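Given as structure tokens, the chain that follows is alone and in the form predicted on its own.
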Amino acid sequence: MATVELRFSALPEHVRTARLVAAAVARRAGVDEAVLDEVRLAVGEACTRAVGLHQHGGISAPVKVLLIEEEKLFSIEVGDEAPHATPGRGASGDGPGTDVETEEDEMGLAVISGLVDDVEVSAGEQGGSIRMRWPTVPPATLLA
């Protein structure tokens, strides 16, 4: 299993770089060319969401992106360190504008779910992650 780890400051201008790196690693891992645009868009949404959570929460830690190449699967995990709401308790950012931010967050997750068939979202008080998976094409098929 090969893993590439990318960390970047929670600034919107770094999201484009994360998309480009993700697409390049996905291509090398054997993700179908027809799916690479979806990979770019999904990573862009996930990274934009993480950047927004960090900026809103005043978190200086970097956004973390793991690009994991397995035998027949390519995974991307975008992690943030923002505290998320847990059942029975609101997020630390409760206050004016929180409803709008929650709607934007839900919209971003909906876009990701529409782009990626295999997606897992986890969140808690220590942060959250979005893990997306795509099948890879065996190397022999790529040469044919």
The other form holds:
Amino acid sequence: MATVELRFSALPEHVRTARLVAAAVARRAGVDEAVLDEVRLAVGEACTRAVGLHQHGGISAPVKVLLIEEEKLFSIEVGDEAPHATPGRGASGDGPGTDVETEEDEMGLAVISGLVDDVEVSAGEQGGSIRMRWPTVPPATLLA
Amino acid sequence: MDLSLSTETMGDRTIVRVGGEIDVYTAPKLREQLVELVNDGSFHLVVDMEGVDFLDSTGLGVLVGGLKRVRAHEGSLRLVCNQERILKIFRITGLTKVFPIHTSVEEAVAATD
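Output block for the form predicted in complex with the partner chain, input the form predicted on its own:
Following is the full complex, with the preceding chain placed first.
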């Protein structure tokens, strides 16, 4: 089971909460202080993307964030329930907004892949997820 | 922390001082501010980001949108930022090539290229 699991309504105002919780749990897990800014930004980007996918898809389900402490690793998995069928989804009738949304979505992913070395993006008909991992330092080093 | 915005005019430049966090929740307020300035005829903007604690891709999108708007009027959008963690986001997205980034408001106001 995840160390901490967070579910929030797909609303922009809750993304900050997810960032704060993720950074707090990452710090406790032993993620280097210098990397916490990256954790905060990456999880914010992943949650922003999930919120956007839920809102545009009219999905009422919450966005799910799993914060997992593993041996020498800290992982964050942000899951959405938006069906990812084909890249050209939402084609007709969406107007010019679709392009802007896609651009923002891609910008978010670009930031994540630029920040995080260990990242997996998966997508299927049941939803998608972004899993990111960071190394942790042993507690002895933290106390030093 | 929420977003704080204030504006000041220096010659033909308008300084937009931004403080707090620019993310998916607060970015629309910054977008509104930039749109309003351009609609009111301010085409040379200096966005002072020294008080910004957090910036994500939504914020970057708003700044790029602002740049497109002022460029449509042959204007400019310059940024003031010395914070490494904010600059890093511009670097990894390649936007350091798109925005002139200055170390002080004075420097940004004096810049002409």
